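Next up: a single chain in structure tokens, the form predicted on its own.
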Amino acid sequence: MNPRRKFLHTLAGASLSMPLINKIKFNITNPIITKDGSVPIILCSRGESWGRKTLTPAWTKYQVSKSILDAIEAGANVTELDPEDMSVGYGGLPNENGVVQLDASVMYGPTHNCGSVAGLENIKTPCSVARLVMERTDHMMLQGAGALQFAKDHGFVEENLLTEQSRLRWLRWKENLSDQDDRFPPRDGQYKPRKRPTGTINVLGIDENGNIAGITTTSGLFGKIPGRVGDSPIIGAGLYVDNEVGAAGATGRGEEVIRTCGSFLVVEKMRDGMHPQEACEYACKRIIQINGGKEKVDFNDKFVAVNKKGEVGCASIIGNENQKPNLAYWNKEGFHVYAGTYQIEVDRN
């Protein structure tokens, strides 16, 4: 083992195996499938209809290109492209000054090499501007305007990434935030959301020999201050991917998912022999951990991962019966919706 991944993997180890972890349990446990998965496999962190329009293309792209990097990023620019997803890309939900910023990033498992891309403007496919980041150049991260120069040099076209639908909802958010200044909230009342917005894709890939990819991509948090930059950029919080052992990516509250490397986590205590399932709840319990505990949790991060068997896992820190974390998948056997797991029941009805 490569001595920098060796200090790497035994101070995970040594510095996240405390007791208190071992004391949240999840509310509800799907057993652990324990026979072996299919590959190749391609994934994302939605349900029955998103999965079904992101996992159609990428399984077609990959059955004609063989590239499990172009099935996955052929998967990602649907949910960028299409402005009724108020999350990622096209008519992604804007910062304080409504302007809509972009983070994206991906990794590809046999050179262990990665790209991202943070607050891109104008720019309706972020996870390409990253991937050629990856390929194109010898830095792994680029942000703000010299990203946009970048994608514009590489012949992407600065589009408005701002939908009327998500105008209106940024409008009905700043008109709201506050009764003692001069904005005034439309006459059907005071809306305000009791959460703010999040929204994100992952889109994850094992091809036929093996070889794994990821793909993270997101308009961020709703209302953030301009410039802010979450986890899915940043590779081993939104994402990671190590070709000997899986991959993992995040959705939720970024900041969480920064400070406990979230996606990293996950990988590498499947690399310790996890399934991926347990090692999906595994970091939601961390999460939940460095807080203080679940009566201290007011927000949501959910993972999903895949292992180099074709396994896959999910979880999510908060959930109900009605509305369970999932994620979708096709392998050799077709379309597949896999019901996750939650820590904290609320309602959400």
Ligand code: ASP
Second form
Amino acid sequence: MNPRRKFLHTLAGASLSMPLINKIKFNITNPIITKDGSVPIILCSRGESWGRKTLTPAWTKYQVSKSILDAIEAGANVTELDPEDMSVGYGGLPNENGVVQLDASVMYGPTHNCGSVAGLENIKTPCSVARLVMERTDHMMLQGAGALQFAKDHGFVEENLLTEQSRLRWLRWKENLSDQDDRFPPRDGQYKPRKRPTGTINVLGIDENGNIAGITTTSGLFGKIPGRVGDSPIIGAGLYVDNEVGAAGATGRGEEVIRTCGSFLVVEKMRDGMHPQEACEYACKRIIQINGGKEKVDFNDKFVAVNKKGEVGCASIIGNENQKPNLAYWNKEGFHVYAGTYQIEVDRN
Ligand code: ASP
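For comparison with the form predicted on its own, provide the form predicted together with aspartic acid (ASP).
Then the entire complex follows, led off by the chain already shown.
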């Protein structure tokens, strides 16, 4: 076994209480409780409704298993398996050809190890496949047919991910793309072309020993060119975790998050001493800046973050007083919704 492989293999198989991990993991600190934050904590990049749906099973799983990875995976799986969520997993909106291609990533602080899948077809729970890439391979990212084969090797069953609801939305989108092709939308006038919907979910968690983990999972940009990979499976873009500092995740236009290394930027700003709220705002401002200012921005991105103390932050580029970007979290005091900030006020109602 080559040395790196042996190292990762040992970490994947080791229990956290083993001396090896304590030696490698510098300092697993005691839980830190402050006025504004506490651990354990599990949060997601959604508000009240999806927050409760996702985080309640995640929190229950954590109470039973004490594994923060198991807990956030259970939470992310809820969204992936729910056909009503049209931006993640089963029922996600498809690419240009009507094919659902999923992206997901996972990162685990104590080992600083990670795994991801890109353009995965026919598997409802891509974050679970990403976790297997992390734990059962010497690689960090699998894509397309190779990712699917890997999932099948591990017993995942191929299923059709395109629900009737998503197929109809895709068909209307295609029919409205151009007035120069041979497709017509139905004359019922029900479909109004509008900005492409965005989605994705980030689920981040810290256990009672201060160990941090994160997941990002999505069906990506609706109508994307087949093979397009977004930010979600790219470590440092759609997700980043550092066990000494905290975790961050992104949703929204992935291209911008990739070219700013968005989640890495948020975590590094927290390392420099910024509160998670300030760090999320910093990343949004950076994106606006590299696009040439507020008037040039016609897309949205949103960051969520948590620091080692369990303090949270959330900011988006676009918002308004009625639609502030938010996140939801569970900690020992119960379920909370946290309203973040936005940089550019728009009328989205
Ligand atoms: N960030 C995702 C992507 O670009 C999409 C989204 O969050 O809506 O693939």
